[in-house]
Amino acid sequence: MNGDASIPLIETHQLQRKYGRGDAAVAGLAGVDLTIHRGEMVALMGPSGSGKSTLMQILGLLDRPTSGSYRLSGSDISTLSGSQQAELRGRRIGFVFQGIHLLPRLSAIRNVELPMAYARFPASERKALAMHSLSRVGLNHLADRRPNQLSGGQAQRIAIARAVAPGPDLLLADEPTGALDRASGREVLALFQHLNADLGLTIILVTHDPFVGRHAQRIVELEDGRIIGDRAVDDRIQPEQPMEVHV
């Protein structure tokens, strides 16, 4: 992928996604024009059914638009085969979900390593990358713990380590604090802010919560599959001090 900073990381034009056919078709997206540059931290906001999750799935190469165009780092995604999109997704896009989805029988470090194995990273690299990623989220001292030995906030931080270990260009987080208590949620949001600032990682937060949205630099509002607002966050919640990293 092209890493030229002058080229938007994400650029969509009249993006549409319809479900069903003919008169019964329902529009998930109804003509979305969106540009996101490298290093931005953006919140996609809107009520249930607004299209924000549909847009996230297309941006993450988990779904294809019905019409319109999507360019990632300047490359037209529609020209890529399914296998090429899967390879790109595995190496260049990270995902964090409300449901944390750690495998219960694997240790934290093995959970972080696993997607890199699927993406065919050399075995000699995976453990080092996984441990480095665990250090970034302040949990390398828990590398051998299993998910049932972790708090909810710790488990979500492990999931973030898993998402960023391959060195993606883009991190997509879908309601990442929805299952956490307020204190753990604040820790996770501060971690996203530090990953954005320290790594220049482009982060898109999908949320309905205005408090979560205020951690981003920019809010894009959707309603009925259309963008109805796009603004800078004037009252942004500033990053807290980095959490302690155990070495």
Given for the second form:
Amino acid sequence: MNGDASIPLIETHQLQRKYGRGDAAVAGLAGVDLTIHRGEMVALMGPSGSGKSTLMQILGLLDRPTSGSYRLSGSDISTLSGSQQAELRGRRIGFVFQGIHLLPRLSAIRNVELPMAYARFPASERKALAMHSLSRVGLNHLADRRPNQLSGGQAQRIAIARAVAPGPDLLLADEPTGALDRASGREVLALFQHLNADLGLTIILVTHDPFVGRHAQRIVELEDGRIIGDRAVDDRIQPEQPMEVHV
Ligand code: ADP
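Form predicted on its own done; form predicted in complex with adenosine-5'-diphosphate now:
Then the entire complex follows, led off by the chain already shown.
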């Protein structure tokens, strides 16, 4: 991917996604113009059905728009083949979900390594990258634990280590604190803020919770498949204590 800081990481123009055909078609997105620069941390908010998941799926190259354009680091993604998109997704985009989705039979470190195997990172690099990523989230000492030996907050931090291990430019997080208690949720949000500030990682997180949204620098609000608000967060919540993470 092109690393030129003057080129937006994300640039969409009149992005539309229709589900179904003809009169019965439902607009998931109804014309979204969105520009996000490298190093931003953005919360995507809006009521249920407003198009948040649809937008995240398209930004994450898991789905294609019906019309409109999407440039990722200056490249028009419509010109890429399915396998080129998959390769870009595997190396450049990390995903974190509310449901965490660690594989129960694998240790934490094997969970972190697995997507790098799919993205064809050499076996010799995977373990070192996984270990480095686990120390970034402060959990290298839990590398050999199975998911059922971790708390919910620890499991989500392992999932974040898995998402960032390949060194992505973009992290997409869908309700990442939705399944966590308040304290674990705050730890996860502090971790995102550190990854954003220290690595310059661009983060987009979907949330319906205004408290979570205030951890971002910018809030983009969707309604009926359109952007109805886009503002800087002037009362941003930041961690009181610097966190023990190693970048
Ligand atoms: P949100 O994530 O904000 O809840 P979604 O992106 O899931 O919103 O949905 C936006 C709109 O698109 C809604 O009207 C929803 O019903 C519709 N939609 C989403 N996915 C599908 C699908 N696979 N098939 C048909 N309609 C869909």
